[in-house]
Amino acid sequence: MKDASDAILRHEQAAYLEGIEPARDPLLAEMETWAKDHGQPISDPEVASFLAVTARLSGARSIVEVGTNIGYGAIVLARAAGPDARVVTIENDAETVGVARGFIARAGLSSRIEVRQADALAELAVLTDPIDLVYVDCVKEHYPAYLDLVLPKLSERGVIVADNVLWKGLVAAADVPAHEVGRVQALRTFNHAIVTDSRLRGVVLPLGDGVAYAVRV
């Protein structure tokens, strides 16, 4: 969720787009409030809507989410992809895993969403099945490494979605605070790969805090 004024769109544009977003169902609305109250970063509502459209359109059956947080993205993906889809979502923090599993159980999706408590890089390295859709919203400094691990495992029509790729507008800034340099450099490397790698057709979209979208070619 945004923690400041929109860094991409003009204020009136952002307000308009937020205003036309359909109301989330009660559980997602509760999760949005919980995340805000506890300082937990989850997807913006418009990014969640984009995820839902992508999951439905792609026909994904094998979905991997890198960075579970409280389970918001996993629930959106599983609901949109339908009953034949399975979501594996990776989260390293034990307490956060417990919160996510609780919300997922309340959504009635425990049989379709597997929350794995693990380091994302280590877990991605051992995944063996082809992946139809990957959603990345985890450690920003690791985005290039996530991409390197995921690309060889994408199915023939696999899709990659990654959140926060403009990182509060800093990825496009000339002056970057010292404590943000590592994140910004990693995201710039990731974005360049998304749009130039010959195995992908990709684009960076001005949704939320910047969303990268790519399909395998």
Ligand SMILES: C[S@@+](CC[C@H](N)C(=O)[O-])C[C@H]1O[C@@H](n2cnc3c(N)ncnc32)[C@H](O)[C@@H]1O
Given for the second form:
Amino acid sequence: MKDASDAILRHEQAAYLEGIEPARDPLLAEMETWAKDHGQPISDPEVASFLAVTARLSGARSIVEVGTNIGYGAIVLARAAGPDARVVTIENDAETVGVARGFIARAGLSSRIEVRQADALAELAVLTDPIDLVYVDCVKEHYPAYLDLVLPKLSERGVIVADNVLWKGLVAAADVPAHEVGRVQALRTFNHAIVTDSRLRGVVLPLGDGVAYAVRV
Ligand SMILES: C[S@@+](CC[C@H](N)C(=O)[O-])C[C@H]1O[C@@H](n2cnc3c(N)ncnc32)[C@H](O)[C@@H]1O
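Please give the other form, namely the form predicted together with the named molecule, since only the form predicted alone has been shown so far.
Below, the chain from earlier opens the complete complex, with every other chain and molecule after it.
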């Protein structure tokens, strides 16, 4: 059972949702095991399913992922979006980039997924092509800055998905531990922008650890 789901949902609801998730294909299942064994923070399976639905539904061709880790989300996005889609995914840790490139090669997606070893803020600042779909899953304190950088680059009906925006329920807590205040304040700012910015129509979903979902209007 995932801690994050338990924090947002009642225990039996989290168990139920986990129980109805479809079996992953062997590579994704291997990645889930690898991430668990190595303490790596890949997306929850239900969030991956949501990404796949969104990639397919939006018809995205140009996808950006902020925070690659071992390439789990990038593989899900590239597969669901189809053969004409390209994913640029950003990761600053060299060793993690190597692991991601290995899994992506094994998925047969090296020609459609480009892993850029860079700081996410710096790389987003220099991206020039319009973005059809962006998946934000990186430094929580930087979510408002990611949004500022990405919004002007979104294509006409571009979509934003962001993970962990309820942060184990702490965004709604009256008492936030001192070491979480920076992350929680940034996520509250981000969520407020997702639902109120006039350039977006957005919603925060209690999926996984909280998923923000918005489309440019
Ligand atoms: C939550 S994980 C991403 C999971 C991935 N999106 C998935 O779907 O499985 C966040 C990743 O962001 C990376 N990261 C942390 N700080 C970063 C930064 N400043 N720039 C780029 N990547 C960063 C971490 O090394 C980590 O691998």
